[in-house]
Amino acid sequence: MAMTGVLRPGHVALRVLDIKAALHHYKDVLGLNEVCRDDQGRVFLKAWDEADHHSVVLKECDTAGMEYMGWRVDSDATLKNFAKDIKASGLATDLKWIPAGEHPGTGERFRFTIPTGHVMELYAHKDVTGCGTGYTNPDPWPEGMHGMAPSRFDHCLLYGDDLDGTVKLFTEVLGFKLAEELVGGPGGKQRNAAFMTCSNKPHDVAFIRHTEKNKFHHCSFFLNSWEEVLKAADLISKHKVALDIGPTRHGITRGETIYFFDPSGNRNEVFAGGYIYYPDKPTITWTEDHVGPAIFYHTRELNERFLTVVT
C-alpha cells in the first residue's frame, strides 16, 4: 500500500513506578538498548532494527500507565494538515505543539488527547541513528543482542470510553483503516473492539470499549518467529517476570503471543506473526459469542486479569 500520513508508531512514553526496576526489565529481559537520558530523569530506549533515535520513553512516576503515544507522519507539510484536521474535526481536545528537541533527536511534536482519553502525538522528524546491523551489506542480526531482543515497538492496546469517537478519528481524520472489530451488547451491533492499522500490518493501535477514560492494556513488540516468543516464555521464567498469559495465538491478527509485567504493572507483550494487510480487505469482524477464541484461539477462554487489570 502507499506509506502516506501516519507511516508507523514511533514511540511509546510509559510511567515506572522505580527507574532502577523498570531499566532490568526493559533492557536485561526484554532486550531493549539505552540511547540516552535527559535532564528530567526520561530514559529513551530502542529494539535493534529500528531507524529511528528511539521509540520508547520512561520516566519515573507516581502512578504507572501510557503518558503518550508518538506517531511518525511522511512529511512536515503533513503534519501541518493533521493538525489543521485535528482542529476542524472537534473530536480531540488539549491540542498544543511541542517544540523541536523537547524530546532528544526529535521535531516538534503536535499533540491532542482522543475522544478515550489518551494523549497521542504526530511529528515528521526523528534523527536516524541506525539500527544494529547497519545499511550496508548487513548480516541478518547484529551481535550484542540479548534479553528477548524484539525488532520493534509494534502496537499498543488501550482502553476507554468513547471508542466510536476515537474509531472516527483514527479512520476519518488520520486515514487509518479497521481491519477487525468485536462486535455485541443490544442487538449485537455496538463495537466493543476496534483493530487499526496505517500499514501492511493488522494492527498499529488498538481500543477496547471501557468505562473509564485513558485506561493502558499493553505495548507491543515484534518478534520474528515462534520460537522467539517460546524463548521469551523462558527468560520470563528465568527472571521471575509476571507472567499474565501464553505462549499462545489470537485469532485476531493471527499473531502469536505472551503478555507479561513490568515491575510498576505495565503490561507487556512480545508478539510474532500476523497477516499481510491491504487498503482493500474487507473488516474481519467477531461477535462476541466467539470473543473466547478470537482473544486466545488456543483455549478459547477469556483470562480475567487479561480483561481487566490495566494501568
Contents of the next structure:
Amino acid sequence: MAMTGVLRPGHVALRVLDIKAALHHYKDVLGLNEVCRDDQGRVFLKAWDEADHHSVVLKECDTAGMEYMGWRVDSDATLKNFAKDIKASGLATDLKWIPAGEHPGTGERFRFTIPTGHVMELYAHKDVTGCGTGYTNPDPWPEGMHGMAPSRFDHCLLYGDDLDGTVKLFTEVLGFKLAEELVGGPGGKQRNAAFMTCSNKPHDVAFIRHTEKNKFHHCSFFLNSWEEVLKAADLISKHKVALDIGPTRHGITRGETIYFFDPSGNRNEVFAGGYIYYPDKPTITWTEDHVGPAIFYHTRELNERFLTVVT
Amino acid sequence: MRSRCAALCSNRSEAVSARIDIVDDAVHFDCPEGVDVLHSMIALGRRGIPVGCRGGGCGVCKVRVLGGAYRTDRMSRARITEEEEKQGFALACKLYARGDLKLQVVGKMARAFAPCKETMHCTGAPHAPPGSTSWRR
Ligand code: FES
Ligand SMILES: [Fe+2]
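Could the form predicted in complex with the partner chain be given as well, to go with the form predicted alone?
Next comes the full complex, and the chain you just saw is listed first.
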C-alpha cells in the first residue's frame, strides 16, 4: 500500500451562531446530507460520496470559526505511534485522548493543539456507513442530489502565527509533504504559506502566516467540473448567499473555485480540478512578485476581503 | 391626519425606512425595515462600512451606534463583547434600525500585505497590526 500514516482529512467541526440557518446553508444550499444529531445539539453531516459516518460537525456557539479538524489514520498502531511521536516532538500542546463514541460512530481520537493554535485530532476508526451509490454495481451518482452536491469534504485553509512550527509538525512528525509554498520577505527566505498533502491531492490542509493564532479561512468541498462550479455560483445567487469571490482559478494548486460565506461568516469553498500529487513531486514555489496570479490566476490582483477576513 | 401621512410617505418608496448616517464619512443612506444596515449600504452601492463575511463572524463591519433605536441578531462574542454591546457597539451585518441611526465606523479590513517595517525579522510580527496576514510582506 502506497498511502500510509495519515490517510485524509476526516472531519471539520465548525461553530455556528444559528444552527437553523446553518443547516439550511449546509444541507439545502451546499448539499450535504444530515447523518444524525446528538444530545449536545451537534449535527453531523456528510457528502454523498463519502463512505465514513460523517465529515462535517456543526455546533451552535456564541462565536464562529473552526473548533477542530480530524484526520483518519491507517490503523490503531499508527494512531498510538503518532500520539507518542507528537508528544516527543514537543511541537504540540494540550495533548489528550477523546474516548471512543464521543463522536457517534467514531473510535478514540488523539487531540492536540498545533503551533498555529489550531486543534487537530487523529483517529483510526469511523463506522463505514457507505456512500450514496453503494459499492455493488454503482451508478455514477445517486438520485436525490440537491444544492451544489460536492462529493467530499476536501481540505481546510487556516491562519496562524507560528507557521514554521506547524509545517515542521505536519512534515516531520505526521509525514505530510509540502506541495506548494509562497515565500517572501528579505531574500525570499520567509515561508508565508504552506500547502501540504498526505495523499495524491495537491493539498489536504494549508496554512497562512498571520499575526493571530487559530483563525479559520475556509473549509472546502470537491466538485467534479468547472460547470459544477458555475452552477454553484448560480445557487449562491438564487439563495442570496454572501459571495466572497469567484468563479475563478487559483495559480496555487490550479483549482477552479468559488468562495462564499455560511450564515455565521465561516468561509466555504467549492472547487474542481487540481492535479495528482506523488510524494516525489518537487515542491512548487511562488515568489512574492507573483503572489497575484498565485492566488487568483485570472485577475492577478490581491483581494483584501479574501486575504484578510477570517473567523 | 392627511398631512402627516403625506410627510411620511412623500419621498420614500418604502413607508418604513430609516436614515443611516455614518458620522465621520458624511455618508448616509436609507435602510428599509427588516434589512440589516450593511446589506442596505451594499444594495445602494454606498461605501463607508467595510464589508466582510456578512454573517456576524469576522468583525470587519463593526460600528458604534451613537444615536437611535435598533436591535441586533446574534453576533460573534469574539468580535463584540457583552460590555461593548452595552456601549452600543454592533456588527452592521447584524444591525437592524428601529428608527434613524447615527453610526461611527470602528471595524477595519486588515491590510492584506502590511509592509514590514523591521525588514530583518518578519516572523512573530510584533509590529504588524492585529489581524494582518503575510501572504506577502
Ligand atoms: S461583515 Fe463579518 S461580521 Fe459583519
Ligand atoms: Fe481551498
